[in-house]
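Only one chain comes next, encoded as structure tokens, the form predicted on its own.
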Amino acid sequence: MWRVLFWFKRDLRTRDNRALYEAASRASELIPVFVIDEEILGKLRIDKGDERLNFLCDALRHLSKEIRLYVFYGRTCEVFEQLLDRHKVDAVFTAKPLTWDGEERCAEVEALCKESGVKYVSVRDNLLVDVGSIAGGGNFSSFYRRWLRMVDDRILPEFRVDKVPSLDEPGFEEACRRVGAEPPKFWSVRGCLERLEGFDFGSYARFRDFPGVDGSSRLSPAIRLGVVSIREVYRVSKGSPEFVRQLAWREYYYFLKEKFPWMKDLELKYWMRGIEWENDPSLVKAFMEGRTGYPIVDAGVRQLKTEKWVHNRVRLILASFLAKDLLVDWRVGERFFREHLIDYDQVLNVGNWQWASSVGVDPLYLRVFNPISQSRRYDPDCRYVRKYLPELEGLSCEAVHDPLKWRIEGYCEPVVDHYQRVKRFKELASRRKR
């Protein structure tokens, strides 16, 4: 008899779950577990009723309908110490981690297994390509060509996990009640599955950049928790080359993380290291409270803090504004998104913040997202801004787009002049380039 403990992490599904399939096919008895790690909740600043917690528990509820699942709250290593001692398992199976913090967490559990004489098996999943096997430099175009040739979209046949013993251990209800989860307000597994089925990927390239239009897939939270298989997403979307390209960008950052593990804390563009960020606390506060005086920026912050998600085009505007208009270190923005995003991924967040701040892999020397022209171009009828800033409902769109030209009564003054500040950023960057 081979008793296997299966550790769910970012793969909260039974369908097309390669690590689970491997464990179930080899085990005589399988114990599926998930740990709501209190240290992770603290780092992400997740409190009672947070939509990220609500969505996680909704995913655990959905998974528990498919498999008998044991859910624990505490520190992962302490939970595993108790589980390994109580249940005398022969092996622990789990999916290979994708992030730096995930690798540290798995390394600690692997060390515990080694001390206990338990086999630890890590199975590659949740990516379309083994990015570690892609040769070549860090250029996205060359990566993308190789990536397309290596995509593995094979979906596993349906399988049942019927070897789970009945144990005196908690299910998802007890753990989720303990952490204060509530019914989700904006995100649910059911909604994500319906979105995957019903979204028009054929119109993605045309509408994806317009935040006031329902043109983006909004699947990132589901991909983040693994409630849908990345291979299923690829198969459904491969009629849209632009969407597939975005899937490749996701995996490109994991590729860069393997190639340059130090990018977690250090800019990929070496000449931008040590830039003289001003980090003015009053400007940081205004940004984080959505009081910059630039409606497209403030609307994005309100959406982020309310829904725990923000449209991708607006993410770029926010990141560019914080770094290049407010002259704030990209790490401050990375931390702000970390503390709010429902689809937060450490590697993707670091990579995207570096890119938008012109310290990462963007081939352009300096790319600036002008909040005025971006608002005009991508929210021409002010639908997005007015949704999150209803106090601007009666104003003309031109006034909403350009707060430097049109002073808005009753709305905060712009905290900086975009054009002057970008000139200052370029001066700071040029010093590093010399």
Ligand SMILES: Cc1cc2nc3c(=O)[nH]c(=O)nc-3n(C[C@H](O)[C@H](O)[C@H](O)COP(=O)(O)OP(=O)(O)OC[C@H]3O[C@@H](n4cnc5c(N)ncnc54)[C@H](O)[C@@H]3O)c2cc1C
Given for the second form:
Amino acid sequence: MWRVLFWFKRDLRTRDNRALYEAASRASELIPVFVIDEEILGKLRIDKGDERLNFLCDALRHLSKEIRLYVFYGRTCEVFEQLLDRHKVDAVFTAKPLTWDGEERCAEVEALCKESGVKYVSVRDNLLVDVGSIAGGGNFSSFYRRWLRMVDDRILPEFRVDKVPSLDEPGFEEACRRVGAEPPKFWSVRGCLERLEGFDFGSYARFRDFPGVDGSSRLSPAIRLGVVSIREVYRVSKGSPEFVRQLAWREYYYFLKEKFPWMKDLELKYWMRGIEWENDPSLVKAFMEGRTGYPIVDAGVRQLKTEKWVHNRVRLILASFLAKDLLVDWRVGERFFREHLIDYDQVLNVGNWQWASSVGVDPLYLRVFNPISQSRRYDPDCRYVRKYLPELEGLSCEAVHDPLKWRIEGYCEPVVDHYQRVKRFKELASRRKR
Ligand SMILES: Cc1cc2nc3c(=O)[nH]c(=O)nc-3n(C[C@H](O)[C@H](O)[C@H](O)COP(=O)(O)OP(=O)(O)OC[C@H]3O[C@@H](n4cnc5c(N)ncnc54)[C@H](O)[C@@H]3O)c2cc1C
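For comparison with the form predicted on its own, kindly provide the form predicted together with the named molecule.
And the full complex, kicking off with our chain again.
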């Protein structure tokens, strides 16, 4: 039996936590730790009072009710150096990382363990299928067929972690106070757990695409931090094939990352590399400030900035608009989402930005989301736009949908003409194809 240090990362739960289960079954003593990494906060531009920090600390508070958790603030490697020195552990257990940055961070800790003669054990979790074992490349449909056959939704038996020593180390309160976390406004663990229990998965397929309706699960922040087990999410939602399909999309991007690790920086469609993006700073600024003059786009940016989350349909419209209407490199948008999204995941964000910019795995050559027809179709009563742009309250819905046809007094004019710009985008793309 070992003295084990258990490193929580994006698996902030004790229920059905495979790495924790493995660690607990090998440990005579187990020290659970979480590091609020200052480099990650810097990279995501998370500051005091940011909802992402508030939600993280809420998750740490929640976890601390289940297990005596030690929480540190600093650089992961430096924290580990001190912990290994102070506590003389035999092994470090943790979940296998899913993203490129996560892998880098884990590799550093693993190297440190090696230097100190400490075993480092990483356990696969937070996926329904070991995507690395799926053969071949393949489009989503063929991946999905194989994925469905391989789903492993076995839930672990309840287990107790009762061998945690009492140490003179900080808990979540001290660390969270230090980084300036506040009570969350929009996202809480309790809210997510209630959502999982109460969500109507039966109506998901009908309503999931309408941002003005509360029809998608809004579970992505909880899935991202692992406050719920993906197997439990799958089991609860099994009756909704459309929902399960979305869980498969999540795993498809991790599968692509395994096959094509370079997709982090490079377009999956090789003929779309080196496209001559215009990257006009004034258009980028208008987009990021939610002043493009296209209400559905501006409402999306406002939602992103206030709630740190955006409905999937609107994410698609935003990404398509930035790349195909503003002719801005998808990486700029990817960074913008990175700096705001509460469910930000490096692999899912890169994969989706590539898809929506037609440089990734979308099998269609050039798919364009027309902000006017998308607004008409998916926000027919303008409920979504009006929620985030209350200044458009008195206006007819048709004027809200089509700012090219109807000039809206007191609201910014469209920064570009959608139809002209998309023509230009197609020209630029076809130059690469030749
Ligand atoms: C440009 C762009 C960037 C995105 N960046 C992220 C990101 O950083 N992190 C993230 O979790 N999702 C990302 N998504 C995917 C998707 O928008 C969100 O997962 C979804 O909106 C979350 O809301 P929900 O939980 O209500 O989803 P639901 O519709 O209820 O779906 C259930 C779950 O399935 C998964 N899922 C659904 N759609 C996708 C998808 N397209 N790709 C991967 N997983 C999916 C999520 O885990 C989600 O919680 C992005 C999509 C786009 C178009």
